[in-house]
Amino acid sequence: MCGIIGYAGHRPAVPVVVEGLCRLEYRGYDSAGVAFVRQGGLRVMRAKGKLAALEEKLAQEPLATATCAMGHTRWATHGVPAERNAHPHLSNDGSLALVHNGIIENYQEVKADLASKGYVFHSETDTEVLVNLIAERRKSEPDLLHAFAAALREAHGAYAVCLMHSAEPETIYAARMSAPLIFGLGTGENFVASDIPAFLPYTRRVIFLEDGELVRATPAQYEILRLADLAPVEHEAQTIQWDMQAAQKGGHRHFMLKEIFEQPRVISDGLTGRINAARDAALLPELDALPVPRRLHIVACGTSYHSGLWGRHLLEHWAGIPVQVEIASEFRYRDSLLLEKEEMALVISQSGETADTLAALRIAREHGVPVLGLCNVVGSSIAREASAVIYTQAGPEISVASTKAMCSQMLTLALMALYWGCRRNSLPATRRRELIGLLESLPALLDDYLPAMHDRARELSRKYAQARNFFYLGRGHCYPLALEGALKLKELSYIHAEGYAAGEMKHGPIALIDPAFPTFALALDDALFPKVKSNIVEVQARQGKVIALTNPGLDLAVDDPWIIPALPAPLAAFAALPALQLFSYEMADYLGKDVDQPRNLAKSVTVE
């Protein structure tokens, strides 16, 4: 989710690039930088923090002569947020500069090989490794284009990159593999960027580059080539009709909707580098030095707590590890007598700064218990203070209501269950291979079904918009989803909603059911479906209206069935989650609420 822009044209290039980075600020970042050619040499300027810090440095530089430049806003993945890790990165000889989004999975092996050849590294990034690999390949290839392609063919993982060479002051090179990169065609100028807003004021003619494609562009011309063999590729340019605000949101009405639709990409990114070649094991080197816990205590708040409740089913069933899930604000104020050194605490927080979760981490450490952090922000407090940290790699989440963050947390918890299941021999290789195959199928499945889910959510929201109360019911792995569905409806539409374990209905809540009190039931095709069906019948006997999120072919008669693709439990949650989110989104939007910034809420709760 970092921001890239490259420019070759007739205007002063650095201001164009900095303006483009400003238009990508919505993506979130922790540092920024630019590269340009001045007096025959590459000049790189970088700064930690917001673009204002970079602009202060650039104000001292003579920039007018540069008509080719590139820039980057970084969301840290390898290396903490710091100027040394900011992009662009220079090759050791100073002739090449590179900006990069994504993850190079084999960068450690490449780095070791380059170090043996005398290369020196000044950052912790995989990007610096890649630019030096390109420099090394220049020694044996006929030109930079061939060296660039050869290096990228050796780089395993996901990337969008832009490259400049001191000897070609009017040329930019770029390529993509499993990370977005767009080419913009201007008049006497050309652009590459990670998102359309970066160059939208200058051109609306774009080419969406495909995986395994490389572009070389000057102000007057460009060529798009296949990375595999450098054969030319023909693309028809498209004309973008979006305005700037719509472009930042990918054409969606709100950031929340954009982020719901980003979940296929989140899953794809979260799997990158974390599955072995045989597809029968999860690779989580962050856990290699830690023992498999005898018992795991998951501590979190809000949506992260719901992720933990869902993850418990996988960790217990796949890995055979007993799990206790606790709300951080409760955990920190009671005697933690159960904590023992053979156990482990797992704290989950999207921001890595949640006050109660951070306090729980410190309590666990005081008891001598290893603490594993699961968060999205490199260099956050939880990341720094935990014994080890696993990053969800979801990228920035702009909307206050958390959507893709939960998806990424669930995915990471599934990978942890697979990893520990392998170490404990509790999950056969054939079963692991089956589950990994299912995880890898999710991005394509969701890409196919999300538009139809959105349409159905819109229909149902119009029908139920007058409700002032809602029940959400689920059993087993669907119970945490019921809690999350109710939370989303509350925080976005301000409709009172409660999530319940369906079996608890007769222990009091059923007294509230009447024709004006609808129920949203998760009735998926799993072992507990007959039980959930029975609970739904009990609601209907009290004249309660029922929306049922269910799968094809199930014997279920309700007011409003909502059919979603069938997946084996508990991975069915990855299809149910966006449906719940879309229903809440459409309900709030129809009622005229501020979807991206609900009242009284903040993105990260950093005070008690």
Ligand code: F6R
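Between two forms, the rigid core is the largest collection of C-alphas that superpose within 1.5 Å. Predicted model only: the values in this text are computed from it and were never measured. Positions refer to the first chain, counted from 1. What changes on going to the form predicted together with fructose -6-phosphate:
Here Arg542 does not count as shifted, since its C-alpha moves by less than 2 Å between these two forms after the core is aligned.
After superposition on the rigid core, the Cα of Glu484 moves by less than 2 Å between these two forms. Once both forms are fitted on their rigid core, the CA atom of Glu128 lies 2 Å or more apart between these two forms.
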Contents of the next structure:
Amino acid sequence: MCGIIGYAGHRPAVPVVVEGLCRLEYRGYDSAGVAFVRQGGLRVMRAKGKLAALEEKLAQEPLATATCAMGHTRWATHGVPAERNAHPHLSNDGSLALVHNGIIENYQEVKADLASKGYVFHSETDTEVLVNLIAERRKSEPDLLHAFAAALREAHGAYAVCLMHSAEPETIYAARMSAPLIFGLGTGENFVASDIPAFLPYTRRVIFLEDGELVRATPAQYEILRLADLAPVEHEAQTIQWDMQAAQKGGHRHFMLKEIFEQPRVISDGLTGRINAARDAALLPELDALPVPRRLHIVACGTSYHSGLWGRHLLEHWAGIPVQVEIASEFRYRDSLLLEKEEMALVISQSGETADTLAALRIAREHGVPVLGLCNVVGSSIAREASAVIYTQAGPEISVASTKAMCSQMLTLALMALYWGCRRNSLPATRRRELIGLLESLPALLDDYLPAMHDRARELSRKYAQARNFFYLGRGHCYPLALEGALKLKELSYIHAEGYAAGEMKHGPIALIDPAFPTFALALDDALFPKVKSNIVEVQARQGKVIALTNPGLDLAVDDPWIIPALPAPLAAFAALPALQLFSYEMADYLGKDVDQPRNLAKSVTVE
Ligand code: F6R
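Can you return the structure of this protein in the form predicted together with fructose -6-phosphate rather than the form predicted on its own?
Zooming out: every chain and molecule, the one shown earlier first.
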């Protein structure tokens, strides 16, 4: 988590870096800082809290001359959110400054060793240890590049780092290991950052640095080297196709709202080029070279895990492939993973950087099964390490809470089920044609319904804003949606919410129901509707209030019915998902919460 940026160029560097940090704030926002060289010395400015606090400090500072700088926005791992723990960190002699995203696992040992040599530490961070280790290695290795590499070779764990030296005011050094770092090539200026939007206003030409690579850049030159032996590495620069427009709010109050309303576009983009001319087959050339799996193990975290749970229904029903879905942080510590030849792992991750999911990918590869990645971020670690990757093409998702990414993952899973259903002959062409027609109808349908859905979400959020608890209930393909609805509500509004399989309520949780504990039920027009209806009646018999997301013409009496357009199951999820997202969005906004950056969270969870 944390976002880093480094700049070496011809512009006033601190504003460039602060602007970049602003676009990286989704990665962490409990403190921020910048470093630049002034009058031959490193000047470090840091502040606890959001970037605005740092900007206030910087406003008092003469910055004009620096054309090289670096910055950091933090999500605390080692050490509480406080100015002393904010980055950049300085070496004891004040000659080096370092920003870091990741965790140095052996920092305690290194710290003890450095302390025995007289180093003192002013923070609780692993980063301050690393910058002093570089300073120590410099005593025997005066070339900073070599000292930097030597120290990094001793550091175990994950890092993306950027380093500056007081005697080289125009140079940035950077390196990565298991944490994202992208190099941006401008004209007379170069950048490194944790994510592309940080420097997108200045260049779209990028190099995705690999693990174990180090870069040294000045405004006019750069070199990329292998950390192991400092041998030069050649990379071809790629040109990013999306622009700042895609990374900005586009007139909406929050990124989250913009991203919810982008879902019709996400579906049409996700279908483009993936349906054959006869409109009866999905085209996924990424899968052509892989055998159809005998069993699929889906591994993911959070919202991506919910997509996987939903996708299981389609993969089993349409393609006839048995599917196991597991949370990555559990999967990675299982003793008997039962991964056998002819099976396949599918890791789902919007960011492509989630540490647990990446670890699961590596474990699955060690078991010798092909690993398919379903990622949104192009060039991310998971995308690069998977045997094959399918991009979900949702565009940059900035809001910390994931919305359109889930929609794009669901769409891709539906296409995969169609694709394998066709290869396995388990889904007749007529049925495939019908399903493809339905998928193609979704963008227009959602475009029509989203404004009314938003109004209803606003209305219901006002009515239920006093609730301190919520149940979300669903069955079958609606169960993953219940989990997702509850996750969205708790992470955005800090209201306790539990997603539950409706049929499980009677096995204990129903004891919690009383007039102050409302239930949000998913009661759509599908085979399980009568069962869900019975579960709702059981809640009502305990004086529980019920909001029900339901379809026209269904016989259901609840306090607050919320009618959404009917679609055959399981595709009905595409209409239910935005309703759940909008309800949580409105609830959080009404309660005055920070919608795009909820407390304690970060967008990209690169720690275990
Ligand atoms: C919830 C949310 C998280 C992520 C989870 C996995 O709104 O955003 O639960 O879904 O951290 O992230 P990715 O998909 O990047 O692996």
